[in-house]
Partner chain sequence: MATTRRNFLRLLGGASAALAARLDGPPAFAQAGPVKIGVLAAKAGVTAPVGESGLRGTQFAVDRINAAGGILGRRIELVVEEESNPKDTVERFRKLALQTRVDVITGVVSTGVGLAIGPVAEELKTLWLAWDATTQKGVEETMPKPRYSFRSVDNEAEAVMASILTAKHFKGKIKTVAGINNDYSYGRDNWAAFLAIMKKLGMGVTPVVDLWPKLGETNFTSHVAALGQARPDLIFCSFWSGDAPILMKQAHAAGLTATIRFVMTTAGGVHESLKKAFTPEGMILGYNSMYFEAPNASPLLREFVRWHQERFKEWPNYESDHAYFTLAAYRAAVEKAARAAGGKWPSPDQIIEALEGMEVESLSGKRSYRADHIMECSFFQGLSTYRNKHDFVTVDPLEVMSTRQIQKPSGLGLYEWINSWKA
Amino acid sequence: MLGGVFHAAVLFLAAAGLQLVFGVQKILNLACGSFYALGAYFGVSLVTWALGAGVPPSLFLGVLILGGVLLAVIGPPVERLLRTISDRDESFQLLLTFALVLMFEDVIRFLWGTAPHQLGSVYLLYGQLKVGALTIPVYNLVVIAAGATIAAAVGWLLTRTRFGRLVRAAAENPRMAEALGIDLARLYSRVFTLGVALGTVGGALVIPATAAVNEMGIELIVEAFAVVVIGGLGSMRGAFAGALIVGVLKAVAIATYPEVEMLAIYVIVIAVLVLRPAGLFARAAA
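Isolated structure of the chain on its own, the form predicted in complex with the partner chain:
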């Protein structure tokens, strides 16, 4: 169960980036998976470097989050590129963002090679929690807490701040928003960068528990899309609920009937598509 929630926390961050960008800019950004993979690789390098430079190991979580945020600098240029096709057919967006996925894969291969990269021992630095016969790494709980905190923070940002009001206005009616004096180009750039940061921070956060492998981005996109279909495209609450459903369902399937691990998720996806084609939270856009 907890394993499922851990998985859900990571899935949420990646799917949230996808949702935010789609909700506001109507760009279906497949490259969200690449940002996740880049965050993971960059996180490994940054923490390895930081530990070598004498940063106390217990601060590695801070280093990882910082790395994820720093890496979001790739957001504006990528957004600038995507803007060139923002008013074209959706298939162009899919093609271009998929091309980005392939290019980022090559970038990773060029910079980090093909062998898996990982952080050896920091995973257990925060200890393990024993609950009856169960042993839970505290770091898993940290990631779950971080996912929940980020979800709350993004929710607050979108509903309670001036930036959030502008974002929602632009999502609702971009022409009107522009007419009222909102600098759409700047807003889009910021929103996209926030979306990138959700992905890169997600990748950086998960890396102590796993290893960075080149295909992790594509793997995640597939599941993120299941999340998005279940939750409803463009909805933040949908991303949250969808990630929880996918993560927990997978865990339950593995614990009870492992053969249907993948099938279970797609059965739900199909059910949602048939019964509620717009997803569970389609109306609560951005």
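Having looked at the form predicted in complex with the partner chain, could you now put up the form predicted on its own?
Only one chain is given; partner chains and other molecules are left out.
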């Protein structure tokens, strides 16, 4: 169960970036999975370099988060590209962002090759916690706490700051916001970069517990869109609830009937589509 919450914490970060971009810019961004994969690969490289340069191993978590934040530099140029189709039909957005997914896969193969990359033993560097018969890696608890902290920080940013008020105004009525003097191009660039950072940090945080493989971006897209359907497109609260449902359900399925791991998730997705097509938290503010 705790493994499911760990997976939910990472999945929430990637899905939150997808939700944020759609909620404000109305762009269905399949490339969110590529940002997640890039964050994982870059995290492996940066931690390996940092440990080789003499950085204390106990600081690897900070290095991973720093790597995810630094990688958000790819956000503005990608946003400029996607801005050209932001007012087009959603099929154009899906086609272009899927093309980006394929291009980023080639970039990963070019920079890191096709072999899996992993961080070795750092996953257990923070020790393990014994609770009865259970042994829980402390790193899992740290990532869950980090995910909750980032979620709270994003919520504070969107509801308690001037930037958040501008974002909500642009999401509600972009023409009115622009007429009132808000620089939408600059605002959209910042929002998209924030969405990229959430995805890259999510990918960086998961990598001590698994290996970076080229297909991990596609797998993340499948789960992220399940989260979006369950929670409701454009809803941050929906992203949180959807990630928790998908993460825990996946963990329970793997522990009981691993053959139906994805089937269990998509039974819930179909049920939500039939009973509540707009999602459990439809039309919540971004």
